[in-house]
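Read the single chain below, which is given as structure tokens and is the form predicted on its own.
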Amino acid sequence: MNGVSLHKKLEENAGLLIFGILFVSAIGGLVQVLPSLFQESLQTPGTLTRVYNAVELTGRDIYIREGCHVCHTQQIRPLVAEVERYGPYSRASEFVYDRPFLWGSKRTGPDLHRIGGKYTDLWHELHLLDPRSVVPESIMPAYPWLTTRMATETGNIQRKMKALAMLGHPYSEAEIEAAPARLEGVTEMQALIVYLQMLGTTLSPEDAAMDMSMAEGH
């Protein structure tokens, strides 16, 4: 009877019911999140994983600002169909220096995690200026203003790098000091393309070969 009475009270009291739902959800969230905070493999960079340089970091900020992550994921799942289409699946070690993560969950456009080196800089520029000139069926909008804005206008690069250094990104004082000079004369279009061209290029050749042989042998 006590159980029935308690259940009835929960149903009749909206505030108590909401509290109960939040309490149970919080427990479920902690069970999922806490183990990952102490799992070393999720915090250890791969052999080729590195921090973004000043131009790449600025390009990444432009990528976020323009909402590219809304339509494109950066997370190739360990499934044969995904590996065959996009390339080697994504490893946690590749995202150690990503803040925020841009894994995404919706693919209006293709996954971009292995886009680096797949196309030329000119292809990317044409695609961003007029997507349908290179992909006729594309529904992606054009971004012509990126050619007229300079990368130096995209926030304070030294502040960004200093903040990331405080979070554990191994930027040296020399790299931070030289950052503004690296952005001089660089347009937002060029910075974004530099970022796109490095996506997925920090995976070790051994891991890449293993994934592709898995897909071929399926």
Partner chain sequence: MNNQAEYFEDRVVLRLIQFSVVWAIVGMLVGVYVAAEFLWPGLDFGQFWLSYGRIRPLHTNGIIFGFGVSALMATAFYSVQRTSHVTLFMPKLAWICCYGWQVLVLLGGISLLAGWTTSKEYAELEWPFDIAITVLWVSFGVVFFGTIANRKIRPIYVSNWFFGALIIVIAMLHVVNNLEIPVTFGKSYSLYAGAQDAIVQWWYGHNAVGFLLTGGFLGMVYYFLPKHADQPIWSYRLSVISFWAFTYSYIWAGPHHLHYSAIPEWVQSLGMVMSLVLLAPSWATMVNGVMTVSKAWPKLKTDPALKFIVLALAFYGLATFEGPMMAIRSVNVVSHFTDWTIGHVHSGALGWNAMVTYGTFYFMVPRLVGRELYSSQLAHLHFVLALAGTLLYIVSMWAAGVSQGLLWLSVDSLGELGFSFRDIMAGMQPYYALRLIAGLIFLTGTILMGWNLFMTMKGRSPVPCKPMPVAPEWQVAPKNTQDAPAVEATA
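Take the two forms, find the largest set of C-alpha atoms that superpose within 1.5 Å, and that set is the rigid core. Numbering follows the first chain given and starts at 1. The structure presented is a predicted model; accordingly, all values stated were derived computationally and were not measured. First, how it differs from the form predicted in complex with its partner chain.
- After superposing the rigid core, the Cα of Asn13 is displaced by 2 Å or more between these two forms.
Please move on to the form predicted in complex with its partner chain, as the form predicted on its own is already shown.
The next block holds one chain only.
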């Protein structure tokens, strides 16, 4: 059977055509995506990588709700300029408890993967309330509503932690039990800042040390 008559079969039989499209389009995913879902190195935490605690997790969900990832990446590339500007480049082992990943695709503002510890809590609060008061050139929106909303309103923290525990995040019963109490009296602003302050701080020292030698010059 030559190519033309083979194709004649495909285009005269709807069932075959559907199957053909499904088969041909699935190959890429099966060869490229499926194996990486089983790759150990992508799901093994680093020596210091840990799950987000109740406040951090709430802060992270506020970060998602407000769409911070739309303008800020969390992915430092292994390039000299990026390592100098932001800090050690991002490792897969740091993200194993990130559901969803928040690497972003656009850097309208700077990368935030190593923002933790770079500024004070007060700076972050001022910046989130009135970005141009601390960075005159900034085009970031202000987030005044975060100070009036409480972290307990962000969502049901116990259900969230239980869902994540189901997916394999090592939360203890006690941690989940104590979670609502940890959020008492915390504003959304504070929760978001707690999350920002821990971002990128769990890179193991060995990884941080080998950084500059690995980064590519460009």
